[in-house]
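Starting off, we have a lone chain in the form predicted alone, written out as structure tokens.
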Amino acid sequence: MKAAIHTKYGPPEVVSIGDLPKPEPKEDEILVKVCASTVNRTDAGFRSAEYFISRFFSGLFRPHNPVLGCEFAGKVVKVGSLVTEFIPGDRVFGFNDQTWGGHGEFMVIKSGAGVTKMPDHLTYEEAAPISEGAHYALGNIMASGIKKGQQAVVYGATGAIGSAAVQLLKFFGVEVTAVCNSKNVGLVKSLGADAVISYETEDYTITKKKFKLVLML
């Protein structure tokens, strides 16, 4: 299969297109034909390994997994003997920062990991970018212990994490104040924020509100 491969850490130039054997799913894995993926901050961070601690997960001197791509959307083509959640033909998407693989034509992932069936109305290109930012946003929200009716501020509400945080907080019933630049005020309002402040014209710290959670992104 064709894949974007990196065998050493470094800048984007260490990645090249090459051929690798098509992976075979283990008994608890599914084989996915990748239809869409992304290149995001997680991929770039593990590719460069400039944040040295990442090497303890990906390989101290060289990457264990030559194919990056933590976000993916595609079609299940084969399932392991113990898999009951999926069948061939299922459209799936997810997040895999353990074994990666989204930058190849095919990838394997455990059926109980970060993969689920796609909503019928989404295209592969729409589903693939959903999970990376939302994964980090949800982790921070859950760690904060914020509850319905409390208030949160999201500073940097237009990035992958920030835009996901606004929507997830509203889903949990939180009152959200979002901070962004002036040109994106309308966009952030459309995400459901209760109040939107442009940092170019206002100081969001001048307020009588008491926030349970402040996300600086």
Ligand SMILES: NC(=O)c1ccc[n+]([C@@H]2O[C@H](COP(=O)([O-])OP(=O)(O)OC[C@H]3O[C@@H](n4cnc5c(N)ncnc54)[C@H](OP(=O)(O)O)[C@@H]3O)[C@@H](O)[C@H]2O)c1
Given for the second form:
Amino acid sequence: MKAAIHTKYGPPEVVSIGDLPKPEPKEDEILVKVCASTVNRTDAGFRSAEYFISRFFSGLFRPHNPVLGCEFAGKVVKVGSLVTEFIPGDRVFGFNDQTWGGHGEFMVIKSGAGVTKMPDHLTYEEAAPISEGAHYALGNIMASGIKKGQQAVVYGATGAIGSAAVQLLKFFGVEVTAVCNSKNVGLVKSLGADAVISYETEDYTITKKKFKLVLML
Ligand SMILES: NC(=O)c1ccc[n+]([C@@H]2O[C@H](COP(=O)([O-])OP(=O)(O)OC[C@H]3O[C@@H](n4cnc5c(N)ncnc54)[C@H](OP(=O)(O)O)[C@@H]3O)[C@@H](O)[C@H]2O)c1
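Write the structure block of the form predicted together with the ligand for the protein whose form predicted alone appears above.
Following is the full complex, with the preceding chain placed first.
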């Protein structure tokens, strides 16, 4: 199969298109024909390994996984013998920063990992870019221990992480004050925020509210 391959860390030039064997799913994995992916900050960070700490996950001297692409959307073409959640033909999308592979024609991912079926109304191009921001938003929300009925601020609520955070916090029953620029106030309200403050006209810190979580993005 064709893939964007990197065998050493460095600038974008270390990536080139080449051929690799098509991966074979293990018993608990699915094989996905990738229809859309993204090149995002997580991919770029692991490619450059500028933050040395990333090498403890991706390989100290060279990358273990030559094909990046943590966000993906595509079609299941084969499932391992233990997989019950998916069948060939399912349209799926997700986030895979463990074994990566979205920058190849085919990728494998564990069926219990960050992959799920796509809503019918989404195209592959719409589904692929959703998951990275949501992944970081969810990680921070869970780490905060915030509970239903408590209050949170999302500063930067129009961004990839912020827009996901507003929606996830509302899903968890949190009262959300969102901060964004004036032109996006309507958009952020439509995401479910209880109060929206423009950082161009107001200072969100002047308030009597007590926040359990302040997400600064
Ligand atoms: N996505 C990733 O892979 C990733 C990973 C690790 C860390 N991060 C960091 O997490 C942060 C958010 O990431 P993201 O992917 O959600 O970014 P993003 O999609 O580019 O969103 C950036 C946000 O910053 C807001 N912003 C820009 N200028 C501002 C200003 N002067 N005052 C207040 N808000 C301002 C924008 O809001 P307006 O449109 O309302 O101005 C927007 O909501 C960034 O600092 C990023 O470097 C991202």
